[in-house]
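This document starts with one chain, in the form predicted alone, laid out as structure tokens.
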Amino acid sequence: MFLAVDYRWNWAGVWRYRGQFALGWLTTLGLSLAAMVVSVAAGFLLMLGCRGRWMPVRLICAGMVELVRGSPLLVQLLIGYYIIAEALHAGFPMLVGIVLLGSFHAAYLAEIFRGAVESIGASQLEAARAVGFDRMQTYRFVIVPQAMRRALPGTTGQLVSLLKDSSLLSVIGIEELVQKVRVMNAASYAPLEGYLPLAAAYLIVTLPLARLARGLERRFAYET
């Protein structure tokens, strides 16, 4: 069996270190949060370039979002870290962090925009012209205001993603939830007794930002 019948709880040898779990929990927040600005930004910028009228720039941007989207995240943080930080000499893990947290997901959330954006149909771009709206008149009242609703749910969903890839950051050496509780363990020799409130912590943000996804994808839903 998977638990032994005579296994003998330690909770209170993992609640000595609960002020390193809280500030573990605090440190993946504030870290997600950024990443999440850093994607959000990145990935509309990615999008802007993927559908831009200089052939160089949309190849660039193109090429960008297929090679991160092509490796995996903690290949990219390895490479990124170790590799291209160390040659820069930025000594700074968690800064790191945030920016290859932040342009992986960049990569998808540009997928998402740009579904968003070519969702608009063409007789609304044809109107704009009508009224004398230049490119990015045409941008800032008609596409981007529908698409931002059409594109909701998918940025709400990749956001959730982008939480839970956070425990990921531990391997560049920052000393966020799941690496605090691997220290919390190996002091008080307690892995369930880790690992369990470590999960809630997780659900305790996911759960809602998942509802809210799922609550947003019915009300913004579109016939096609």
The other form holds:
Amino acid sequence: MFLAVDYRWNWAGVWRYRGQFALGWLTTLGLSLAAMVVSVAAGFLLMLGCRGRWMPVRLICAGMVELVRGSPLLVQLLIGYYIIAEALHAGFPMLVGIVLLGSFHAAYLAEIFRGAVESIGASQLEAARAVGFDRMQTYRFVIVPQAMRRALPGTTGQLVSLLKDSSLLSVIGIEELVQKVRVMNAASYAPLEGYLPLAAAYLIVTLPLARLARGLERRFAYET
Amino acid sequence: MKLEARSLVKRYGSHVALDGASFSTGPDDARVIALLGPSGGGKSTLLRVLGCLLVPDEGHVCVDGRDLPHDEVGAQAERRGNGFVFQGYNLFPHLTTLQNITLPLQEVHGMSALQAEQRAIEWLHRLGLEGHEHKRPSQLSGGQQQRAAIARALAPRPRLLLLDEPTSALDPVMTGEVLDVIRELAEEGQSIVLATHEISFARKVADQVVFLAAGKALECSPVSRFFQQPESNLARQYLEGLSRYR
Ligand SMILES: Nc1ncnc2c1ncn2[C@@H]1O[C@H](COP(=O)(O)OP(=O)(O)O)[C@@H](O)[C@H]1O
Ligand SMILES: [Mg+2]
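In place of the form predicted alone, output the structure of the form predicted in complex with its partner chain.
To see the whole picture, the full complex is given below, headed by that same chain.
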């Protein structure tokens, strides 16, 4: 606390680095967006796999979900980047980072999607069979549209977490927002100033998303 | 239509829902066949087997001389020629009344969007649902939902219409609305299999009765004989129990 009292704020240093700050922010947004797309797509496929007719596929998908959910993202980034991607000569840290971040959240999304799909009652599935739909048509016309509404609030929350987790990608050398601010703080001899706009830059995106999630939750709470 | 079942067995886990049910309707063609019997007797299960919505574990069903397939592909093809109506309506809640009917017409029966819509509107109007085409099922009364479900089942012109206690969830006024519709369909010659507890309705409309209890078909006889002189004690008790207050 007494540090704060004595601290002489130096905003000029921060202002000089605004270009870098903006670049970091756009990087964070861009790679998060890409990772969101990866996570939703992979999460959907994992959910289908977990519900599949084929026992080995079911086991593999369920195992992957458990493995990913059972260890910290930081550890997965380090192993995924320095061991696996290295061995595969993958290059492109940005791409590897997007895939790792996306897969981590895909495991959580798969569980959210599975819960939503399993909440669709047996009578709806029977009605789908009764009108003559096959398995694909049942997913496409009956299960997915109804499950999507139920999964929306949880999914939005998960995507907010993804955006925040993107800051960890600095450990594999990606110059996203947090990393830019660290560099900026060091270079401008202003160790604290950068952190306040940093928080604001995340909140500008996460607060509306969280609000959206709550709104959706309330809206779908009325539906049965 | 003629229905013949030979030693049908259907189990849910260790519970035996159909326990070697055998019957044969006839010798005359029946338009409307009523499945009667106490709750838990296997009416819903038998109805689903007759409509190919369920495949029996053992036994065979013969509809108009054709053996029903036991493989999923064959069962689906057969199912697409039938219309089902359930006790709980089972409309798709995320679709409008109209879409509930047009979607299967387009996706299963290969009709164009325009044809499907015309056909759907025709049926909705016939069943007294004009003005409700663009409402969701949750905005309709139970009777309206059930009539929409009947419209969905009939729009593809099914060979066989199968109804599982279609009025059990409805109040007496709505029950009347729905029974009127079913009766009209029967009079127009639609082949119908109906599981119900509405015995006075069954007596008026059905040609044949199959009486089920504990997974067995205890009786299969023309409607007048079943109601005047039921053969089994169980059927007699069932009829007495149901007619006590009507
Ligand atoms: N999906 C199911 N799972 C387990 N048991 C069932 C299922 N459906 C029906 N049953 C049981 O099978 C028996 C016959 O049921 P059902 O065919 O619904 O009879 P009814 O329609 O005459 O009441 C009942 O004892 C019921 O509890
Ligand atoms: Mg029943």
